[in-house]
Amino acid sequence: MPFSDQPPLDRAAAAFRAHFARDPRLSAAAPGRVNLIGEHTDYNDGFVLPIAIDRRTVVCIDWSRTATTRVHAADLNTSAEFPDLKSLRAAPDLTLDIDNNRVRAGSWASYVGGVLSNLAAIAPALASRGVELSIASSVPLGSGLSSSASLEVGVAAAAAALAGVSIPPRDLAILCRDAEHRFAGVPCGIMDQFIAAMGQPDHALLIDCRTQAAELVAMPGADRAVVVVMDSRVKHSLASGQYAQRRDTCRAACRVMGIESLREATPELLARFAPDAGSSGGLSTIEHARARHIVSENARTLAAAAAFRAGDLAEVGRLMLASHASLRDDYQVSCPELDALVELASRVPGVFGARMTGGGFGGCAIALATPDAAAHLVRDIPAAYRVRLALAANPVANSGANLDARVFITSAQGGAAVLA
């Protein structure tokens, strides 16, 4: 969603009121999420340590007075409606009015729609009466901070907490999950809604992507070190092709080694499958190179957790470049605003480390500092930024793109919640 200075509560209320023209019943949120490492290994069964934030969706809802649910979203200033939430979990590609267009897949109304569809099937009430919704957002739209996984689970946890049904938090992410892979057509991980329904405060969550088991890693005091987000302002769309491209590229690697998924492989048997190794039917050199990131990254982000612990913050900082350069490299999914983020942010004394965070392609980067260098980060990278690109011989910006990064300071908070 589009970044605005007004919280998102006052702006979720008043969209509700000004379009349903009375007081929501209530109102629940749900947080973006930074990744401090474990990048795309979430869908090939790995390890990922990501935090809550405190940017956040917000839902205000209410009971309808027809069958036909409401949805305004407020940041982008239009509606969607939706006549029977049965028939859509029945269809989900059905036509529906917004704007007087199709609701197309990976569009926020697909979003919207699959989960409060998937929750009817559960919720009697939302099966058969009709919601009114307004939504409001401080995590930017496109960013790589989980919009999407922040915008589902509060949509998941104001219509649960309306219709009365209590759902523990790790079913509403997989409930969550499914409405993306279903009806976005995006086919994620679990992390983005594990983090967004499962955060606590002060802590990251260790979470093994195969047996859903998740762990809190305590984070440093906020004395010692901060977490710094960097927005390049380059959007992207997971739904266009690039993120089922590299998923689709990690099983066929997985068909040629003989196993279920990139979670079995070993150094060892990429070696033995490698394009070189002298076999037949080897892996191609693409097929080799995500494989070797995801078995790297694996590693790195049980690393990482261990550092974590141990308060080794210059391992965990070398641990982050050394996963950036893997993104870059291996798996393909940095751009150049990225990486010069990542470089800028990495000469700044203080600064632990940095890395992309999330699908890649755009969105932010982020950085472990001390405070003072963090201070350092928000006065300075912009303008630094800036120069980078404008001087870059062939400068890869969307057209009409602000080249200022937005960068700011965050902290890990708590999930999905019902607010007072």
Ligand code: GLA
The other form holds:
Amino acid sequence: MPFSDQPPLDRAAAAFRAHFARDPRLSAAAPGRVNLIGEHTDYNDGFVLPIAIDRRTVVCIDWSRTATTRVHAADLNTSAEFPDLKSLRAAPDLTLDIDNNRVRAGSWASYVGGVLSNLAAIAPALASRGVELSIASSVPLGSGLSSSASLEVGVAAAAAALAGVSIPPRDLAILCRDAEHRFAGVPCGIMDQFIAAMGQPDHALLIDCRTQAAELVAMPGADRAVVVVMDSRVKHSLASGQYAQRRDTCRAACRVMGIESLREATPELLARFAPDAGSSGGLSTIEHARARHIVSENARTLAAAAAFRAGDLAEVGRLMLASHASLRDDYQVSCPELDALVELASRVPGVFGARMTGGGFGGCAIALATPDAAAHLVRDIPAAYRVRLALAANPVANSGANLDARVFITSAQGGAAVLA
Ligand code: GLA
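Please give the other form, namely the form predicted in complex with this ligand, since only the form predicted on its own has been shown so far.
And the full complex, kicking off with our chain again.
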């Protein structure tokens, strides 16, 4: 998605007027997110600690005059049409079956169509009438900042408001996650939709993904510490298979240990089923490493929430670095570019800690830093990153043409809302 300085609301509203020849009836927005710690734990019934950020997807909407739903994505300058939301289905091969006009699973239109189709099943007005929407976002696409969930939740919030149905944020998040599973073909966890729907200003959410209970954790004041996002510019794709593979390996590990989810695993259980424990029917080396990440990451996430509450930012930073090492070595979802960003940032005085955030295989790293150190990172990381990649002994597999790291400071914001 081309990065534009023009606010997404202005771009979405202008696109609406240009394509549908009137003003939108209403607009809604949903934020992207940064996960402070607790990675790949959500689909293992574990703990996560995300914040909603000040990058968001804005959706302008009105009823259509016919049954046809039309969507225009301003950032991509492309449109899609769904003749009838009620009978929109995710076909078995995970293409969206819109008459003969098939939409590829994982395309932006499959996210929008999936959410609208799920909503039409519970909002009678949407089952009989089409809608027109325009979309613009300041969440960079495919950067691990959850552009997909902000799109899903933004579309859901706008369409639910238009149809006059009030859906509790938790249910809205689940409806969106279901759309991502069935229509976009990505077997994601609940974290991204949850924080996009339920984020709170100045707070992180400690989410127990087993019970879906969420506790507020106050962020430190901006005079003490801020969150810095460092985009490696390596595009990641969760639909590419590695994400689903991690999920499958975790399930396989559960079957070996006779448990429902890795939430029930403990260091003792892992030791009992270790590949070298001598007993047959143990975990494979890979299963053991993946499970060890989940068990240790759950413990780190709870410890980080406690450390934030105690104001112990040095401890939060230590846990962030340990999380990154575990994602790199045990879960193997980092990449050389993310490792470089984490290492470069963690050397700067005043940086408490750094780690990759989101699904991995590219995307963003984050740092928790004093305001002075944060300014330093914004100023100096792009050049240091360029030099580091140029000097890498092995040309980095993922590196594409444009690897100018994009570095910015963010803060915890509220979740999805209808805009005034
Ligand atoms: C992606 C998924 C989330 C979560 C993270 C990893 O962002 O959408 O559900 O699994 O990866 O923590």
